[in-house]
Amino acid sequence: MTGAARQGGRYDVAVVGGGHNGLVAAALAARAGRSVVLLEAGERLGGMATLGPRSPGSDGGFDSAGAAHLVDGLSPALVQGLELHRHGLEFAVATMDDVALLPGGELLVVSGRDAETTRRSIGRFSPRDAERFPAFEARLARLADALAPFLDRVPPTLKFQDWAERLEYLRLGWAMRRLGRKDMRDLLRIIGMNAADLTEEVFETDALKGLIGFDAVLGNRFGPRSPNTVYTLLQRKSGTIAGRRGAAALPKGGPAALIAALERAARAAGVEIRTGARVAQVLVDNGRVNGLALADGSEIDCRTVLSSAHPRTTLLDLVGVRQLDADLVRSLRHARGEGGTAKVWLRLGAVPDFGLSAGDLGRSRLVFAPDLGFVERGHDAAKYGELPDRLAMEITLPGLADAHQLGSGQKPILSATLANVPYRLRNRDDGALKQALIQRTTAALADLAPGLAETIEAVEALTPKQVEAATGAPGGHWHHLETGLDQTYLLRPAPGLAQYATPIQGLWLCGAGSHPGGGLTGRPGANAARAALAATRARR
């Protein structure tokens, strides 16, 4: 079924924002028979996923680069339901290997394809850790499996008003009961722990502990000794991509290809997509949506709005505080969402020497986090507005596995995601932060890959403040808000907003600031669309 024709100039649904969650919400609403218009302020779709170094006049050859370089946690139900493979989504690498880079050129490989490779690699550092690692991975997988079904569900309220909500709590209880007594106790014990304590209970290899600790904090302003980073690790492990739990995959054409497939799916369903259409205000009449006012002075006639913009932007800016309860305004203003992640891209004249073949480099996610203390010290510096001397980072060279992602002249592009970056550098401007990021990243990479410095042809960086300026997301956080236990499930983005509905009837939140959070999963958009469609059916 595809979207209905709009009646008398009115749309059934308007979607604010053309990132992946907005595209998912629009496509699902249209497939449910609604007339849908999607409004994107920029000239291109994709939001943060495709945000990259494409400034006017740039000759860096980064046309294929974007802020996202891998996909993990993409909902299998969405891939199938929106027929994304039919719309062009393919994977160049279905399961990336994780490779820990160490000073001196040593490597620790955790293969997503070959358990024996992992055993041998860890065994070079510690035979005991090599024996323990499979059980540790299986343990996390079991606990993540218990959480996974709730990623695709609308969280219940605490009101217990109807049987549907009571049933949701029964599902939650049953998921815990199915774990069995031993695993249920384990989950209750560790979910609020920090990732450093968890890994130190099991392993002795610094490189392995650093790799796990890095994964627990990437994307958030946490260190591995921050509380509840085991939860963020489990959340990362609970997603499924290409049939494998907790894996990362490389789409052909990069995450931009996922956005293109979502756009084709939305258009095929009948969604009208407008770029360069900035929403200035949500029009409200007597507590309910009465349309949208655009920055160019035009208006959109609709009674249901799904906004993938930051929750603070949607409610405090587009709606306005006069329409909202003071406690809700306070909660939104105090929600933690300052970005702590940055990007650096390098166009190289040759394949760098990280001790791997070009083929293995293209299939690998390289991580420089040699031990837990290294990552934690970086977090400590960033907390006080300082840039660590050495940055923990995730590195990919996607063009080595997918020619669609080579730079101009078929040159490899190195994409580095940097953790523990301050939102603002103390006593310095953002330009100074950007230059420092470039200098320290290139210096670290030159140490890890001999000869790399001589092959650098162009370099670009993206700071949290640049993300904020380009997307309008306050703080420039990649997940809109941090994903700790106090900002998840029933509490995301704030108490009273976890079911995607807002105090304004007809206005719904469908972006990364809503449950279950950020990443290229599509789940916030899908959950919000289902909730909004169910509500409109109930009113009809």
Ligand SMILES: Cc1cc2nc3c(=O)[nH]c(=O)nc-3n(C[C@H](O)[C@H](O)[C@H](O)COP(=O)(O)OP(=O)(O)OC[C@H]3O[C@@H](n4cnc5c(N)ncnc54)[C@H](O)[C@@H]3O)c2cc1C
Contents of the next structure:
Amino acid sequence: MTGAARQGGRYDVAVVGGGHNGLVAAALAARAGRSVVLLEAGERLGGMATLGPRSPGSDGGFDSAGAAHLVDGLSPALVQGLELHRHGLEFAVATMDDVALLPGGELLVVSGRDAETTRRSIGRFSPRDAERFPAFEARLARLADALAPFLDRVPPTLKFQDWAERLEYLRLGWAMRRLGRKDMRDLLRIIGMNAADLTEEVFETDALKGLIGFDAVLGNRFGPRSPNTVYTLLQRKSGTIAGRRGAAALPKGGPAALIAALERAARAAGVEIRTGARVAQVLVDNGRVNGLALADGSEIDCRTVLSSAHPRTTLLDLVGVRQLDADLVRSLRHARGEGGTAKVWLRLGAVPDFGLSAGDLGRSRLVFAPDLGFVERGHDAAKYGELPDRLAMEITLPGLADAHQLGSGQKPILSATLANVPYRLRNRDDGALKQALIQRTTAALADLAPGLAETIEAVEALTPKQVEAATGAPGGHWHHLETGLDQTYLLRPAPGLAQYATPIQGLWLCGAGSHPGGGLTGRPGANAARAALAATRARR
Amino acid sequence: MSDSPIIGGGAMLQPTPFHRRTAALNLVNAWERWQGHTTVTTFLSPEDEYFATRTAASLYDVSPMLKYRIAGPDAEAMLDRLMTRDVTKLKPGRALYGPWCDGRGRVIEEGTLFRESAASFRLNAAEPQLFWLEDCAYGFDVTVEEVTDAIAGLALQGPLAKRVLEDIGLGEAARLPFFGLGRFGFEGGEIEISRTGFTGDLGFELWIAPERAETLWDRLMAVADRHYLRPMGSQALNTLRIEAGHILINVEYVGANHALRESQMRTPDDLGLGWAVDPKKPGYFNGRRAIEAERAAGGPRRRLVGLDIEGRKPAHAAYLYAGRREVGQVTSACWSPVLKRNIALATVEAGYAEPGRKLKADVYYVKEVTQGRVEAAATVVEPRFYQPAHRRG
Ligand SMILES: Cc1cc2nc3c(=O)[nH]c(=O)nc-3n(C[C@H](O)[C@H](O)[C@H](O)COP(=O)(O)OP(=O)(O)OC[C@H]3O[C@@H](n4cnc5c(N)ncnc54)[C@H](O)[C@@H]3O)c2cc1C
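Having seen the form predicted on its own, the form predicted together with this ligand:
Let's see the whole complex now, leading with the same chain.
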């Protein structure tokens, strides 16, 4: 290709996708001295995280809202390394309380800050459970601690060829050894189990079991009785936010503010960011990256590409099956990633009455999953392409803790993340799904918060299909690909691709589809950037 | 016929379209199974069937061979990605032989690809390939269809094969070039003929609709005595293919999609099929990166070789030694009547695979009801033991 034809410019590294992982990878590459361009197909940065209710016809007033309302896994190393606080990242609430909503208005509170509140609240349902809860939390925390070191590291191959690899195994082995024999046995016993069985071994309170079961499945298309949901629960608990393991934080300004901090960090490091720049093809010459072709016909000259697009998009569409081995194509095609999570936002004329003060509401992650059967039955319906009559959900009212997140007219926005939503609704189109989501969510909330229904000023919804359409991730899955044990670590996104490298030299995967998965962690982006930088350094 | 639910309501194995004819001639009633069909092991004398092929001509029923039609605008591109050879260079009316590999460069199988027209190909295989072919078709505008039962096949092999064809009105087919393929009028219908085969001799394979198989057989057998044309079974064929140095799946190697142990899988270079990997072909093919990496790292760890073994006792499954070090094992062995040599195909460590290398073979043989054992000198040679000039002529 001649230089003249490549009017897209010349860079050491090009990053595909301006979701949070793309921004992280770009910023790290630029900080390592590379010239970097980031290409985002949409007009907006943030990918799924900032995917908001701003569809045509929406009356606005939801400006700060995005699909991801809470942050629980953001890598502390990254926050520090990219100086995200200096670039504007703040938490309005560092540690959210978990509040289980029950029909009839009862509440069960698991406080992030005060163990005594938790003990008293659980104790109203079962003194026995109140007594057991701290030990259970500590147990999960120890096991999650053992998983945590895996999250920030590039998974090793299974080849044991070089010393760096062997060292990696030693390091991971050491992390497990530190668990001690008893916890190690516990981990091995429960990691493949389902979350329902585990909680039933310990607790008798339906509300508590429902809450834990919900946390184990949110984001994936699982029910609490699906295998290895203890693993997904532990993974969720393995993050540390604002110094607390397993907690959730509310970013000040919402997900958009987190993305803005990442954008500032990237620009400060010298990243050139282009929106409205859809990558059409990864150009391959003799098995190596030889640039990118954009949808507008221009070409980027580069030898290293980090793609945060879905692994299937990156390899099957942007590279193309003709450059790949058929068995790899098969495993990518079979990788599960049909989304099961949707959103509904309500702008409310008044603070709703969930039995909590406005201040407490702002600090709370409300979960409606009153018992395990409720969540499991929802999964059963979704599994067969039906929308459950009653939806399990996670709710925040961020504006009550952070004025930046109030809607127009300074009105609170209720952000509901819905589990068990079928990607493919049987016999009905996505428009019907959207209407049903709104109707069932508002009906449920009307029961839980008397008078809420009358104060609704505007509503919006986001279906998995819309997530897919807006981000290009086939399936519109929270994690791009489900994070069951069979799609984790050495097997993520598919066997042979776990080290972020692809068969195309110079092409790396850096999005949620890679280890350790989705959520606003920045870890796939950071790990991939590290692997790619190490490889190019070695070649120089 | 029994209705027993255990035995089942019908024959377990299917007869081939030539069955009625071959059964009538199968004097020792020796049958074996081949991909769900019964085929002949020997009609009476494997030696006679063998010599007919090497000195005159023979007929061998290849109908059970699995056949797949791959057609559509992307058929060439899809097959070029499948096979290690450059399929874009294969012209309509030609065939090629070559392996196909998995993503790690391990041979799934090898077989013959026939280009029937610009956009339609047929691939012959010994083991089921539909699953793999469909995987390989993803992203290409092609259809893949198994056509095994729609085509009867008969191998006509031997130095007099051309004359036999001429005698039954297929003189035009007799002039096909080596690995050529064509359709010809025959007995009021059509027949497809390719200049291919598994015996290493001059020969053809005849492909015809199953309902016309017996007509073809009868026309050929009507001129049999004029040319010493004899029906042949698999036993004679095995000697012929070893002499020709043709490898056999599940004997020289196990296909990568079926092997249970990694150690049993083979790359094309392992199997001596390096010549069939085209490093200059522009397109990517399954396993290319892995094969190139193996080559860059110094080549395969073991190789398929031919052996010339002293004495007359076939070295079936013999271990091979260099001094006291075990360096390989025989996979196929026979006494070659035409060469008057004791030959074998073997897999040996790459460091012991160069022609001329002297090894020792630990040969066991049957001595009435006991086993005898000799240590025989074995010399590494090119595996194509018998390659008569008339094969291509
Ligand atoms: C409904 C929902 C609610 C969620 N809630 C939370 C939450 O509360 N907390 C949390 O931590 N996580 C949440 N998540 C998960 C989280 O949002 C995602 O895991 C995360 O945003 C993924 O980030 P990413 O950068 O890897 O990929 P993405 O965000 O998907 O970004 C990929 C980007 O690549 C771009 N792209 C794709 N193809 C091309 C191309 N060809 N050329 C150029 N650009 C391209 C896309 O436009 C997109 O911007 C939620 C997810 C969903 C769906």
